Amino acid sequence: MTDVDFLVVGAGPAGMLTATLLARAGFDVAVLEKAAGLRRSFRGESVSPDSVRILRDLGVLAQVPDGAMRTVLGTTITDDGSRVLTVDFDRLLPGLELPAEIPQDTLLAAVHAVACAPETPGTVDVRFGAKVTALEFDGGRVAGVRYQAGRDERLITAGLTIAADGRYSTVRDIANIEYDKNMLARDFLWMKVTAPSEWDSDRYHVRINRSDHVVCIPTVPDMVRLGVNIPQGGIRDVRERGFDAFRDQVAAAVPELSDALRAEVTGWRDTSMLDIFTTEAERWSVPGLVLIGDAAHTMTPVLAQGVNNAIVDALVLTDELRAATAPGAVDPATADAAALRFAELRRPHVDAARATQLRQEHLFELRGLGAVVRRLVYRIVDHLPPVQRRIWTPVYYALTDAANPASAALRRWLEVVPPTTAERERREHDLD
């Protein structure tokens, strides 16, 4: 007899998401989080149009408070001071959803709001300010885990623990479970100013001045995210050359925002390091064990695939344990089945949003000619909607494809699952 049916250590999107729709299946449902709340400050807030749709259907957007959200249009990629590429997402598959920005905590409150819903059957137990310190086995199997909590050290006994607990993945390291760790070129300083009246705030907009690449996105409620690339590894030279020549050096790439910068951004302390590389664990699953989200596989930045992959990952492991499983009654074999083929279904996936992103990110880092070369590879996609759809689409508009395992699971959950009252609302209003 075990103390939960499913334990979920992390509470970022891809765990709250799976205990909410897990407790929606009727299962009880614990998640450790070592933090002390939701709260979160410079973590992913760009949601895909796919996690957009799934969000919505689920009735998670309906908890997002008015005003908490914004709906991205378009990107357009600047390099070397002119306009090389315009993407307009409508216009990719017009009448699908648009990307969106979400603030973590927002999101993450939104999905646990729907975890609480009196329609809910099941229970989601979040456990704030636990800290994984190992695993606990029951003849060869993962059967829970002991944490810290304050002073205490407590046991946590379930049919199956799931691993959400990111990029530095704690539960993965105690597990033994081998990756691989890809170091890209540079990483990111990113840092938030107040978008002034003339700023295109409906889009993503890329500027690309020599070897400064400065991301910028629309972020809730009326500010800019600006995430600028740095060498790998190259903090410290960039700390010693000055804040102000810092500064400077991104004022010149976006020289609309340079008052904003000057007047906001005041010191390193208004900055936040994000170190960019990508893992792919050797294995998803142990016995008793399965990693989703960033511990199974660390995105890049680039195309905001970090929570989208999280966010599918949720729907699709929850969809196979919900028709492996019964509430009360985890079998051990059945669950390690369905981790098993949860990462077959989603890894071929996860390779191809990946090697989408890397693509990008190789152009990015391209110097002289190549640069050259770059302009003219984006200047020709410009003038091809074909093309733009034939690279977006499977990055995000994959749910489209109907024989996508993800495609097929919220179908599932649509149909076996009762809407909570704020679902069914918006399906009302949506018919009206």
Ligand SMILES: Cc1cc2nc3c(=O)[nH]c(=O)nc-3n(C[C@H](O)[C@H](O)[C@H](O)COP(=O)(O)OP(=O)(O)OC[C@H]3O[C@@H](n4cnc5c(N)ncnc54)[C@H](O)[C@@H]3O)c2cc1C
Contents of the next structure:
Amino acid sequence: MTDVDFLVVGAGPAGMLTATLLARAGFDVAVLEKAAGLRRSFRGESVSPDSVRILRDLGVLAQVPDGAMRTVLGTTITDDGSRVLTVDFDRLLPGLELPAEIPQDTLLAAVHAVACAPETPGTVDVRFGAKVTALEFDGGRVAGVRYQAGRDERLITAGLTIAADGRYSTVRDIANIEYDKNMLARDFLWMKVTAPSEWDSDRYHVRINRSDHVVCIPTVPDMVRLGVNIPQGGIRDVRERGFDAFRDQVAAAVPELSDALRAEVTGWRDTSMLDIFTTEAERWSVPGLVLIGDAAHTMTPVLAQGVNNAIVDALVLTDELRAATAPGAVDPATADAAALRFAELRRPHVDAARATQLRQEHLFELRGLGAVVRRLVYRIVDHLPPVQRRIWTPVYYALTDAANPASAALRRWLEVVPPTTAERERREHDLD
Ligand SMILES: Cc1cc2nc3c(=O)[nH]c(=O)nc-3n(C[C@H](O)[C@H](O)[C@H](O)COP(=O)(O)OP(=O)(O)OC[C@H]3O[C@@H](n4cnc5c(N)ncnc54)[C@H](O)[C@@H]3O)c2cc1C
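For comparison with the form predicted alone, would you give the structure of this protein in the form predicted together with the ligand?
Time for the whole complex; same chain goes first.
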């Protein structure tokens, strides 16, 4: 007998959605989160279209307050002062979902609201301030974890432990799961400013100015989130040159935002650093334990694949577990087999998304003659909508492929798991 059916470590997008979907299938789940709550300042907010569809279909978006998210219509890349590539997402595959910007705390609160809906038959017990420090074994199988809650050390056991504890996963380390870490040539400094009235807030804007590049992402309410690349590991040099020099460099790449930058980004405290690397865990599961989200596969920021793959992992894993096991009687061997199958189904798709990201990362790195080639590549893609479709569809619209395990998982969820009131209302609204 275990304390809960499933235990999730980490209340990010992967962990919260996994716990919520398992509860909707009738399981009792505990979530251990080391932070004090769901508040986050700089985190993944860009949600790609497949995830928007999953979140909409599963009733999560119905819990997002009006005006708390925004849809993005396209992307424009400007290189050395000239517009080189424009992609209109609504023309890639017309009629499908568009990417959305949803602040991560808004998203997590919406997922939690679904977990707490009266129709949800299982339970999600989120324990904040609970830092996992060790694994508990039973006959060589992970049977639960030990965690620190204030001064107390506590033990909790579960039929399966799901590690969703992010890019620096403690659970992955204490389970001795090896992983490859690939440091990329750049890191990112994030900042936010108010969008000036003339700013086109419906699109992503990528500005490349010699070796600098700045990604401008619309966010709510009427803000622009800027990601500025700096050389990998170069934060100390950037700081030594001084804050004003850094801000001038950003303003030179995005002159329309220079007034807002000067008024609202006044010191390093208004920035947040993201070191960019990818990781690939050699195994995603061992008996009693499965890794999901960034803990299994950290992505780069390109094309918003971090949050997307976290959400798709949650969907596919919970579909496998729901089909294989029953609430109150999670059979260890069956749960382990479901975890293995989840990894087999998902790994090729994550690998493909990462490969697309890395191709783009390498284009960003090109200098001199290489930069001329990059501009040429962008211009060619600009003129060839079928090529745009070929690049974007696998990462934005994988659910259109009926053979993708995520589309089958979503279909089964909608057939098997009773809808929440919010979902029922949406479906009736769609039929009207
Ligand atoms: C500044 C920034 C901007 C980003 N922008 C984007 C973007 O626009 N689009 C995108 O797709 N991705 C983006 N990402 C990446 C994205 O945030 C992640 O890919 C995504 O959040 C992964 O979800 P996850 O649930 O796997 O992990 P996380 O969101 O990292 O959640 C892991 C959770 O585990 C908790 N935890 C860690 N260790 C323990 C422990 N020992 N015990 C208990 N709890 C623990 C953490 O506190 C955290 O809440 C960004 C990341 C950063 C940092």
